[in-house]
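Single chain ahead, written as structure tokens, the form predicted on its own.
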Amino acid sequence: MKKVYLETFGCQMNVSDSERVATILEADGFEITPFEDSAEIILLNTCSVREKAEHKLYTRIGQIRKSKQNKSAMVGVLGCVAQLEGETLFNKSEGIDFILGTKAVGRIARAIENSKVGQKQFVDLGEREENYDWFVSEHQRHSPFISFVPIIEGCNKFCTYCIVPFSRGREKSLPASSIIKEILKLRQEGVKEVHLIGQNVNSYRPPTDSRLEDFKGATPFSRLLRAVAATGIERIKFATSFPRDFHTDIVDAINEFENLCNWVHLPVQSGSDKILKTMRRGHTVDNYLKRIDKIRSSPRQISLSTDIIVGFPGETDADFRETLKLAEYCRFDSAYLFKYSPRPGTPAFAMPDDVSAEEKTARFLELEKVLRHSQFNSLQNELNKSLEVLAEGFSSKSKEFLTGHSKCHKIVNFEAGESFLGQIVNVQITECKTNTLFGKIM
């Protein structure tokens, strides 16, 4: 039985792909091991969203080949970097045996077999099989209590800075019937929380599907949310939403169903209309703020997170001040903040990268201060309140504490024993720190 070590970089879609790779290999007689040194096959599932993420791949391959234990291991590169770079990766980094693109991961066993029999530098960047099995084995999920459920893959938006449409292809929605069937199965297996995932979940446009006809909703995605809520699974989250396609009926659906969690991730990227236009985001500050106002008006007190890029080509100090103004208005509960880095193959790569590294850092730190302030205020607002928390695992600092997320996707640590793992418990919040809430079971 060959031992396989699988390492994943990047987003939830990459994690989800890795879970299916592990499921396929397990069914074919391979053993998935958490120990790199004992593996005969090492798989790296890669991310290409940022330049730093891509450089991680080359660093890791160097580390693997320098290791005495791994010198003879077979190394396969999967995912977004594999899809974009293809066979040129063999020239950029020695020690790669085969390459599988984002839609070829279902053929992982064949790639290993071809490399094993001596086919050097095997590459498969082909399309996904028509009968591709989205099933994930129960013990190959990243959590026994939480499951990622892809509903759409790819992206049609072509924001000027983003490589995803080239690494993941065009948008393709999965049938609602298969999504509902999967969630019903997960519920039977004891999964407490599902995350509906995709590059742009609210761009969901499935083939005609009778499973959605019985549910009201202004868009296919809001009808899907209601259909998933009707399965009775205890908690439902979704990410990522695209502002242009975010219909306010999504908020109405959250208000109607308690098991639709009160959290929305809505990346704005910039608070300047000029920069948003250069980014080709398709939304303005005004129509983004209208969506924010709808979200904030919910009686469910929906938590709001976002992504923001600083230092995009052409961003002046005045543009950046507009982003600060937007951040102060929105009072984001959390945010992912990035310094712009050019990605070859994107339209923005041809634009002058005219914001200096020093200025990017200064803007990053100034905006981070505003965002941290709003995040801390959001956490403080939970003091002395009771939150429903899914006990997901042990705290990294102490085995006497469990950790999990609330419905509004805040991290909560609380003192409890192993017997509470997998349960949704009421936790009274007694303390908050920079990123985390602390409490005790009521």
Second form
Amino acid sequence: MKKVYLETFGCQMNVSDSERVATILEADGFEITPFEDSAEIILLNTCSVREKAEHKLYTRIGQIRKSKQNKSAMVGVLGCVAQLEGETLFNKSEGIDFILGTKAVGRIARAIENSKVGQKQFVDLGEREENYDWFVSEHQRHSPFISFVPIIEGCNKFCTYCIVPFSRGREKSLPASSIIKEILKLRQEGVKEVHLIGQNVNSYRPPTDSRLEDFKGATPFSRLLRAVAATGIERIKFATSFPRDFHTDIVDAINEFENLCNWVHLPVQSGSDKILKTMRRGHTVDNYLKRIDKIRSSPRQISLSTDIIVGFPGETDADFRETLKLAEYCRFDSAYLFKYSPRPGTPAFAMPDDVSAEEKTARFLELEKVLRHSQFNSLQNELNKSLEVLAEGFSSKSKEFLTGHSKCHKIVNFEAGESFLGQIVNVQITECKTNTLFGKIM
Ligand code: SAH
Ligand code: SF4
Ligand code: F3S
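Structure of the form predicted together with S-adenosyl-L-homocysteine, please, following the form predicted on its own?
Entire complex below, previous chain first.
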């Protein structure tokens, strides 16, 4: 039985693809191993969203080829870098045996069969099979209790800085009937939480709506949310939401269904209308804030997270101050902050990258302070309250502590034994640190 080691970079879509790759290979008689040294096949599922992410691939291939154990292993590159670079990767980095694009993951076994270490290189950047299967076997999921369920692939938005529409292709929504079927099955298997995933989940537009007709909602996505809630699965989270397509009916659905978790990830990217326009985000500060007001008005205390880029071409100090102002207004419960990184192939690559590296760092640090402050406040607000936490695993620090997320997607550590794993427990919050809450089972 050939042993395969699979390493995943990037977003949840890549994690989900890797789960599928592992499922297919296992069914084909391969063994998936967590030990790189013993593997005969090494697969790197790559991300290319920022330059740093792409460099990781070259570093990893260098390490693999230098290591004594893996010198003769077969190396396959999957994911977004594979899709974008195609065969040019063979010249950029020695030691790659095959390249498999983002839509070709279902043909992983054929790729392995068609390449030979150091002799025959193979590339497949083709389209998905007509009727592909999203099936992930139970023990290839990243968690026994949580499952990622892709509902829409690709992206049509073409924000000027972003490579994703090129690496993932056009938006394609999965049929509601198969999504619901899958979730009912997961529920039977004992999965407690599903994450509906996609680059822009709320742009969901399935080919046929019939499965959704029984559910109300202003958009197919809010109908899907209600249909998924009706499956009775204990918890539903979804990400990422695209501000322009964020209908406030999503908040109404969260208010109606207890199992729709009170967390929304809504990347704003900038607080300046001028920059939002050159980013081609399709939303203004004003209409973003209207959505935030609706989210904040929910009686369920919906937590709110975002992504922000600093140092986009043309961003002046005044533009940046507007981003600071927006962050202060929104009081995000958490945020991912990035320095702009020019990506070849995107429209913004042709714009002068005119904010100096020092200035990007200075803005990053200044904004980070504001974001940290609101994040800490948000955690402090939970002190002495009780949160429902899914016990997902052992804390990295101590075997006596379990860790998991609340419904509002905050990380909570609490003292408890193995027998609680996979259960949703009430935890009384007693302490908070920078990113994490601590508490006791009630
Ligand atoms: N579909 C999601 C996120 C896609 S990528 C959305 O529309 O929000 C995840 C995050 O990476 C983005 O939200 C953005 O903040 C960041 N990002 C994408 N391209 C980038 C670039 N060229 N430089 C810096 N950050 C970037
Ligand atoms: Fe990229 Fe914009 Fe699509 Fe998000 S919506 S993946 S940022 S192009
Ligand atoms: Fe990265 Fe591709 Fe996801 S570029 S963020 S792995 S869609």
